[in-house]
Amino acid sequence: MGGMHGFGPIPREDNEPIFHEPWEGRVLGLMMTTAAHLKGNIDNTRSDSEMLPAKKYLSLAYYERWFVRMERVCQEKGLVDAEDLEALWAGQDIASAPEAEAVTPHDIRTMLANGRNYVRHLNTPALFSVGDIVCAKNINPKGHTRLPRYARGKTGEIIAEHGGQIFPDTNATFSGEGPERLYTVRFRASELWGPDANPADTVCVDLWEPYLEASKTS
């Protein structure tokens, strides 16, 4: 939600099942088989779901909209089109697919033993240290970030440097990785939530250098 609140509690369940429904399961094994052919990276998975209108995105299941995204990028990158996905819809088969190399159960458990390496190397020094009081930065960008709007204009602490990472904001765009410092930034939940907060409550925010300027009040 691109860190809005004022939505109520976030549900919790005692025993939490890995999925609710036998779908889900099918839509995560169908991201990973795709992702290959699909050419993207996971900012521009959550930036491809960001831009479903509003009121649908609000209306649809976590696993609804990585299928609603998924249908509209594979017409997208031509492995179905519009009359394929409308076929299948109506549990009929379609003419042709497109031939593609066959992934095995271990593959997929390969690739999500393994992971992805996010870290790269900065030849610049870091603007802040550990211990530094900062304030995010309250920008309002129209692409893809990872700046949660409740931490925007808030002052916090650097807890952890982390060195240089991905930056999410362009790659999202695939218009470079451009890489930049991270941060871990502690902020009081009074400081982010108003005085009804509780005031032992503090909430960390692992925060790209861009997202970041010295504190006036520090």
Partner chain sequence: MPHDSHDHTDPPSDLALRVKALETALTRKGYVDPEAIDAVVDTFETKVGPRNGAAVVAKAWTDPAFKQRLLDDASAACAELGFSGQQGEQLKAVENTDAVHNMVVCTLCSCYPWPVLGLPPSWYKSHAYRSRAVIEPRAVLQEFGVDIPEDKEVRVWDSTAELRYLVLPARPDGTDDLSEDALAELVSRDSMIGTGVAQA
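Alright, leaving the form predicted alone aside, put up the form predicted in complex with its partner chain.
All you get below is the one chain by itself.
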């Protein structure tokens, strides 16, 4: 969505609650606690959500998008079946014996406290270093990518290097973590949006090495 117009003012809510409805909290909890059984990863989850038809993507609220994905994936992975869900919607009970060991409250607290590590050691030398002028490639893959459209083809300066990190483009399809070096690239707003942008303004984007090429015009 970066750079799109037409979405109007940013709606803000005073004293906004963490969850607006109890079901939203349940969805977050379900997501976190079923992750191990669903054998997904964060990139695959993001990729899945982006694959929603655009109309649906825009019409669903945030936790709704999470939920429709959860509901589908739980069925795809055989955790629940459609008949059971329909019975439950109808207020009926279902006979079901435990098929797996659930994540315990203690486990999930530990997982939340520890977080995950996306950093991976790389032996290959860095193609770029801080201060280099680089160009974001004009690539338009059909699959998942974290290279925003608005940065493609644009020239920026590397301002940080973060070592090897799991590469979302392959990780999303379970084709391997394929770690690649991650850089923070600073683009001038005028480079991204044209001469009407404030020349003092910049946008910094975290971009993996395969998204970048040496600038032709530096």
